[in-house]
Structures are given as C-alpha cells and as structure tokens.
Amino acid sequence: MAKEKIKSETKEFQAEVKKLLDIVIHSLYTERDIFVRELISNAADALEKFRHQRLLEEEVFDSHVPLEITIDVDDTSHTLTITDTGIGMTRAEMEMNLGTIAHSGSDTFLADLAEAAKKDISLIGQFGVGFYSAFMAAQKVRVLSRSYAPDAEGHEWSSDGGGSYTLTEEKGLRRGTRIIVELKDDAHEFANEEKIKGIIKQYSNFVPFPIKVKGETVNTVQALWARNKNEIKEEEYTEFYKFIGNAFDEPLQRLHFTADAPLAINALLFVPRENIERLGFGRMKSGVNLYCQKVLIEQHSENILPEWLRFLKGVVDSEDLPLNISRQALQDSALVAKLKKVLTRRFLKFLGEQAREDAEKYNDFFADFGIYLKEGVTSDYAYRDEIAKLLRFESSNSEAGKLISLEDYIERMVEGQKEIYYINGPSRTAAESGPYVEAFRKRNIEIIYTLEPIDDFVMNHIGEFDGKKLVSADRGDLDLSAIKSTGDAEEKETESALEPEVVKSLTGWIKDALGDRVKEVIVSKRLVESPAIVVNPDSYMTSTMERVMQAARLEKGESFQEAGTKNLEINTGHSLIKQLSLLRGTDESFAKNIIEQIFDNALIQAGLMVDPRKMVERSYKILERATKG
C-alpha cells in the first residue's frame, strides 16, 4: 500500500535564519521600497530560468503560458501579491530555498550582516536576503508555487516571520511562483497601485520581462544598452535619453560600449546640449544610473565615475557586480572602483577619437563643457596627461574663438623654443594688449591665452606636457634670450636707454619711493614698447593664483592687501623711465606721484586689484600739474 503523501507540515526554521529574520526585521528599515524590487528581481530571475530550461527540455508545464510578471494590490485586504510565470519550485526547493540559508560560514555572515545593519545599508540584498526583506513590511508571507516539470506537485509555505513555516500541499496552481505579502499596520501604502508603479519605473523598469500592474504593463522602455547599437535607430537613442536624462532636447554626444574584460559592462552614455551649471542652474549631481542585469542597483550613482564627470546622463549595466550592493559596499568595492577606471578611461578615449575625427564638433563640446575636465586635471592626478591631451585653448598664432590643443602648440614652436607659454586674461584683447606678450610677440612665440580664473591651476597642475614646460608668461624668472628677435623688434631691442651707473641709481630710488609695495626693481629684458610690468619671483605663482587669492579674502572680509611680495620690472628704454630719471633730481616729490602711478598701472595690467581712493587722488594731483604746464 502506497504510503499517504504528507497534506501539512509546520517546521522550524534554520537557527541562522532566525537570526537573520531578527535582523532583517528590527534593524534594516531604511528605504523599505527595496523589498519590492527584490521580489520583482527574484520574479525576473525565475522566468529566466523557465526560458533557458524551455530550450533543453522537450516538455515542461504550462508551455504555453506567457512569460510575464503580475503585481496585483487590494487596498482593503492590504495586501500585496507579486506572481511569475518562471520555473517555479517543488517542496523540496521551497524548504531549502525559503526555509535555510545556502551560505557557507553562516556565522560569520550573519556577523557581518548584524554589523552592516548598524550603518546605512538600503540595498540590503548585497548578503542574499532578498526574499526575507519582504518580512520588512509584511506581518506573514505566503508563497504559492509549482514546478515547471510536468509530474510537479503544487504548494504552499507560509510564515509570520517568528520561529517557523508551514508547507502544505496546494491543488490547482499553475506553473511559476505567487508571493502573498499581508502588510503591517504601517507598510499599507504598499497596497496602493500608483506607489507600486513608481518602485516598479525606478528600480525595475528595464527588467526584460511585461510586469503588469492591474493589467498595465509598466515597464515600457526598453533597456537600450543591452542591444546591438548596429540595429538602433537615431530617433531610439533620443527618446532613451529623454527618458533616462528627464530632457526635452537631444543629446550633443553619445557613447554607446560592450566590453568583455576585465569586466562584463554595457554602457550607455550621453553629453547634455546644455550645460546647467553654465545656465546658473548651480552644481549638476551625477546623472547615471548603476544596474545589474537590467536591475536598478544606484540611482545617480557617485560611485562608478568621478565627480569631474558628473553631467554625463545614461546608464551602466555590469553583470560582475553582485546583483544586489550595498551603497557602503559601492563605496568600498574593488570591483567598483576597476568599473570607474574602466569608463573613465573608455570615455576620455571617447573624447579623443571625437577630437580627431571632427575637431569642429569636439570644440563645441570643449567650449560647453571643458571646464569639467579642467577640474579633472586639477582633481585626479590618476588622469592628469590623458585629459591634457583633451584642453583646447585660444592662442596668438589663432583666430578669436578658435581652439587648440597643447600638441598643436608643441609642432609650431620656433626654432630655440623650449618650453611652453601661456599668459591668462579676463579676455583676448585683454591678454594681447598686455605688456606681458611684448616679449613674445617680438620672438614671433606663440603663447596660448588662458581666459578662465581655472586655467593657470589647470596650467600649473599638468606642468609639463610631452617633456616641454608649461610656463606663465608673467613669471619673474623669464628668459627668453636663447630666442632670436625678428625685424623691427630687434632693431627696437638696441635702441639706446640709460647709462649703468644711472640705471642702478634708479632702480635704488624706485625701491626707496615704493617702500614695501615692491620687493624688488630690476630692468627688464623683455618689454619693448610699455615703461613698466609688476611679476612675481616665485615660479609657481601667477598673476592669476594672486587675483583669485585676493578676491578670496575680500570676499570673506579682510581687509584689502597690497601686492608686497611682486617685482617691478621697467623699461630703461621708454621715454616715460627716461623724464623720470630726470624729474627725480628737479621734483623727487612729483617724481614718487610718477613712479606710483606707474606701479598702479602696471599692478592694474596685470588684472591685480590697487587702492583706487588713494589712485585717484594722486592722478588728480598729476593731472593738475599737466594741466599748469
């Protein structure tokens, strides 16, 4: 005689499970959205299964039930029922699945998971408890479920989360699983339709399967970074980016890439038309999103690119992370940090390809968004020389709104040239007009125009590139001298200036009349048509770092400093140095008015800020005398 099969049984749970449901329900509140998603992933995972299995085996259950996920929500009962059409699980599978816990070491994985509870995790599957996150919300759990093999008996487990679990024998299911969750007092807003959407579009909106809500499949969009881009549409990529980037316009750029090694990724990236932090919009966040097979893992994830990179929009799906990671985990993995790596590094070459194939187009970018790199040389040393390669700049040998590169640069440089030269101004008449250039301009050198407070940072943080120097023009230790003059320039160079004995007498007298607003006064060798220039002696300073310093400190109230630490360099031979040199033994008094004023000036041209009170007062006195005769 056949012996009865077993209707109903209640069981205990595994000793590590009780830990872990005690965990799970009393310490890991935090985003309780989570639970839904992980159902919904588990869901996704068994109709996965169903499919592959399908391929190998010539009969199964159910055959020709659609693969699809079912959400079904009754605001009275408040309950909230997830069911799939995937493999589903026999007794056996429901007790071992849903009743122990598969880990080896469970002692110290439940350790680990006690100590994580006491910190920020909200993505609490990173230890493979996503089932038992329903209990975060749920006052007991019943799952439904039947085997995909033909001879497959139905059943039930059901548990309140204390110490134990009911299996019994269930007639009439059909193939896949259904999870009743009966929710708390307090998790009734799980039981409304238009909140289960809203999880459903954050976390699981590209889960490849219909996931239906009351009949309505809610995740429509399709996961566009899993297809081949050969067989996208132009119109598919710019609907995506609406959807994913929450725009209205196109995309300037895009990046779409498979890569195998050293991990599994499939990115999607795009470049915004706009720049918002340009618009005034303030500080962009991080605008893509982390998945793992087509699950949402990050949302504006900061951890898979640098902030440098932070207005790029898209996603990054990588199957070699753990389906479910902590945010914590995110921060701390190696693996994470080899996918930052792995992407900067695939959009820089991105960027580089663009700026080779069409330059014009990778200008428009550079004009819009270069400022984001220019913050990546002065904040990640890891990708200083690759992003240098990348900065564009207007120059003297350029036309106004014409960029290039460094490289550029490097193959015009004359003959005698060493180093690289750069002169920073608030614009480019401002920089060309400047007395600094005179040198240069009489060299025929080229010197690249730095127009943003930024760039002399951006300068002084790269240092060097492809073994030349890069040099501000307004250093005090400037020596162009191994570099011919050209024509009228050199013919200007040996015009006649003071005797030495009169020059060191000057020198002596300026540095008296100006006191501690000078360092030093020595005689220039590189102007040629202004009397005067104030330059730093320290090689590392510019005129630049000394602007935004000051603006610094007025800015958080102190009070205004002169320039005592800067060198004045004159023109011996300028008419204006002359008549002084004179005027100071016939009226020293008006002589130091001249001499201050030419130190304002100069202090001025270098886009330093000066006393003006004291200025104009003293140019009002000199104006007098002019006008006396």
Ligand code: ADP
Given for the second form:
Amino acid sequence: MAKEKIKSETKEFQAEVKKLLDIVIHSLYTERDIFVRELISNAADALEKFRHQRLLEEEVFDSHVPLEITIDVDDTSHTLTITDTGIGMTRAEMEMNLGTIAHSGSDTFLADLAEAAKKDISLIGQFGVGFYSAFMAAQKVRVLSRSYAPDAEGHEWSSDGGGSYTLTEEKGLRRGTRIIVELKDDAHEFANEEKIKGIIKQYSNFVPFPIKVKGETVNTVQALWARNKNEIKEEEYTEFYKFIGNAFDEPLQRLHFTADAPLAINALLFVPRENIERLGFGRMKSGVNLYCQKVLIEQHSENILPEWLRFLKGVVDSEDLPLNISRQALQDSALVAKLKKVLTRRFLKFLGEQAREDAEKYNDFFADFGIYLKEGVTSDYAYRDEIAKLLRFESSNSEAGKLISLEDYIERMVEGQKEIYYINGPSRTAAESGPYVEAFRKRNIEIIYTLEPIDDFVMNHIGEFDGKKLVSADRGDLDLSAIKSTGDAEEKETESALEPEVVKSLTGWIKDALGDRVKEVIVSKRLVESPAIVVNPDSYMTSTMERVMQAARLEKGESFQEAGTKNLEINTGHSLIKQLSLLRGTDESFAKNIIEQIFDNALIQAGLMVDPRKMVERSYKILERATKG
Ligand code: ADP
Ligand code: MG
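What about the form predicted together with the named molecule, after the form predicted on its own?
Below is the entire complex, every chain and molecule, led by the chain shown above.
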C-alpha cells in the first residue's frame, strides 16, 4: 500500500500577529491566569455556535456527542489540555483564526495594547488578546480540530509562538477542538488540578456548559438572567458581570428586568465601571449577547441595541424569537427591531429613574458615559427627546464640576426669557470669561456651558427642548431685549454712545478696512465691558464647528485659512471704539492697525485661530507707538 501523503505545511504568521505574540510573550507576565479563561471562553463560544448551528443544518458531524468542555492536566509532562465538542475549525478556518488578527486598525490596536500591557493588565481581557494569550504560559501550543461539517477533515495546528505555525492533516478526530498547552518551565503550576479548578471558579463559573476536570463538573451551569431576581445575591451579579464583560472590576450600574408584553424579554444589563473608549482603546464592539431560551443566538449583538449603547454588557433573552433564526435574518427581522426599541426605551427609563433617585451617582455615570448619550442624540432621531432629558451640563449657576439638566435650567428661567442659552468653550474658564456672556450676566440669565466640541452638534440636533429653543450665545441675531437688565449697566451702555451718523460712517469704514475678513460690521446690543466680539450670522455654523474645521484643515497640513463668515459687533459705548473713531481722522493707517488688532482679539476670544505672525508684528507696531509717550 502506498504511503499516504501527509499534508503538512509551515506558514508565517501575519505581521500583526508576530507583534502581538511579542507583546504577549515579553510584556505580560502578571495575571497569567487569564489565558485559561480565554481558552475556556473560546471553547464555550465554539459550543454555543454549534448549538445554534445544529438548529440550522440538516446534518452535523458527531451529533450525539454531548456539549461540554473537558480539562486535563498532566503534572509530569507539564501539559494543560482543553477539549470542547463545539463547532470546530476547518483547515482554512484555522489559518484564518489562528494566523491573523481580524481587527480593523490593528496597528493602533497593537500600540494601545503595548501601552496597556505596561500599565494595567486588567484591561487586557477587554482587548481580546484571546487565543494568543496561551503563549504567556506555553512553550508550544497544539490545536487539534475537526469541524462540525460532515465532509470536513481534521487538522493539527502547532506553534512555539515564534514567527510561524505548522498545519498537518490529522485523521480520526472527533468533532470540536482540543488545545494542548505545553507549559514553559516557569508555568508548571497550570498543570495543577487545584490551580485550574480555582481559575475556573473565578473566571469561568458561568460558562453555560459543563466544564469537567477529572470527570467532575466544576462550574455552576445556570443562566443567571433566567432566575428570579429576589433569589440572586449581589455577589452573583458581580461575578456574572465579570464573566460576561471580561472585567475585573464591579459594574457601575445594573438593570435586570423581565417583560411579557409586547415581547417576552429577560434582560440583564450592566454599565461597566470604566469607559474604555475614553481611555483611548478605540471603538468598542457591542457587549450584549442575544439568547433565545438560553441558547446563544448572537454574541456581541449589533442588532438588539443601538450603536450608541455599545458600552453596555450583558444578556438579552427573548423566547419570542425563532430559535433557528440566522444571523442574516436577525438584521431585518421586525421582531428584533421591536426588541431593540423596547430595550432602548427601558434602559433610558432606567437612567431617568437613576437620575431622580441618586443624582450624584447619575452624574458620575454621566461624566464617563454621557458621551454615548450625546452620540445618541446626534445619530438616533427616535430617542432624541428622551435622551435630551438625560443630558447634564455645567452652567453659570452651578459650581465648576456640578451638573444641571435642561429641566433644571427651565425651572430657573427669568421673567421674559423664552429660550435656552448655551456657550461652547474649550474650558469653563474660557466660556465664563469670554465677551459672549456679558449680556447674560447683566440680565441674570443662566447660561449653559458646553465644554466638549460635540456639544454644539448635540444642541443643534436637539433644537428645542420642552418648547424652548436652544440658542448659542455667539449667535448674531441674539435678542435679549425682552428680558430686563439690572439698571446701571444699561445706563452705562447707552449713556455716552456715539452719534448715529458717526456710528454709521465708522461701521462702513471698518468693513472697508477689514475687507473679506469680515461679513458685516454691526453695533452691539449686548456688550458691556468688551470693545468688540465676533458673532455668527449663520445660526448653524457656530464658532465651535468653525474651530473643529480649522483644526481639521491644519491637521491635513492645509494652510491657515480665515473663514470670512463672521460678523463683527462693536461696542460703541466703549472708549477704545470711541477713540478709534477719532483716530480715523488723524492717522487713518494707524487706525487700520488698531481695528485689525481688535478683530484678531475678538477672533481669539471666540476660540478661532488667527495668523500669529501678522498679529504679533502688528501688535509690536502698536506697542511701539504706545510707549513713545
Ligand atoms: P475571539 O474569541 O475574540 O474571536 P480569539 O483569539 O480568542 O478571539 O480566537 C480567535 C478565533 O479562533 C475565534 O474567533 C474562533 O473562530 C477561533 N477559535 C478559537 N478557539 C476555538 C475553539 N476552541 N473552537 C473553535 N474555534 C476556535
Ligand atoms: Mg476568544
């Protein structure tokens, strides 16, 4: 008989995998336990996939084999073996899954990971280093796998974590995957039965399949979310959260609810302690898994919650879904769309309750996760008004760091006030000290400080709250005349203003002097202390957006470019403006310098960039003249 040719080949890892392995092997020494958790969770994933696939296929391989995970340790050969009877992998799948990283933006991912490895190992789990974490403890890893597909062949994948891996055909395997970890000299502890049992209890207790060590099931095989709320202990919730969220901390908030109408739902949702996107780790994938009668339908489901709730972790189980629904069908199922709506509304309601019951705690949540709600406002029309109620801001009536809601604001509106005012600035101090708030201060009108660039878009999207328009304080057409001001400031403003004809000629002259840099020059009705400000004639394009666009232009390496879309408002009661009006007659070219400088200053106060070289040169000229005496 001719010797059967063994199909074996050695392949290089994808470059990103090499880098990842390098980090895993050289930077991650502590908390090595997590590699066991990763391999067990892969086994569980494979079992869940099989359980679901079985419902979709007519024929599967080894259909009678029970769904479970078996762990063997060998203290003499120093190996740890994890076997599952799950979906298995074909040769092509092994090459794909165990030879590449299917991460978009792998480069940034790797850079972030290297950073995190130095700082905080507990974040590693959330990165999904996954399978490759085995090399923290392994000198060699062998993966024997046979797919559920009836006509598939079994294969062995093996690697020492260097630059390559070897794939060999392997006959006679059962369905599923066996991972043999040949332990490094300093990792022999992972071949100790008690050690492994301890890790399973700590990290993998809620895996919904039996995990057997020496024939004995070590974990609690039970769906926590399906149990009665009153019977679940706090620690069980926390433990479950850690399991489902790959987390090491405790959740910030928890919502466990059941509903019968309009859909049967059993959901257990957690808000994590940390917003890891904020820590710079790129966009998270959804953390909620969809089940039907305790069978996993979709992990990290993108379909059951809107994208802006991707920070949630947990489980949603609905027995109204057809068990054999395919991934594809999930996307356009009306039932799933309904489920999504119910869940979203319920979660927003929950946040509303939290905010009422414990405002401080809610504000803490908002400080970290408010950015997602803002994303919701700008991307999801359907929930805009509900989310708007949940937004919190700093304001001129609140101390720094203290937050208010739009409802709070409305309660405190002064007589005659019909609109909600806000001003965007890079910091509270900047917003507070800018010229825009003068007119508001004068009238005791509260003004909301929006301190993040996205806030402008958020306010624009909300548009109106409780029938009141949201208006940016740098709007050109701002009219506060219906609101009474505190007496003396008003007098000061009108007392010694310039004559109307003089004003008319002055504004015309300024427009000529500034040319294209300015759209219109008008007399301010709001300024008290400052000589001038720039305002937005266009109610949509606020200074913040302009700022964002300017920054984008500079980032792209495009040269500085002035918009010319702003109006300049001048305070004709201000002595500088009055003197300027006189200077025009005696030294026009110097007066031009002055007005250009005033305009640049106003742009700077609006947070907009000006050409610094021109500005500095000019200001030296002015200073020189001022020091002449
Ligand atoms: P993740 O689990 O986040 O997808 P991993 O690195 O842990 O990333 O695993 C990579 C892929 O390898 C998995 O998505 C899966 O397709 C495959 N895989 C790993 N372990 C198994 C297993 N025990 N059975 C079947 N497939 C597996
Ligand atoms: Mg994994």
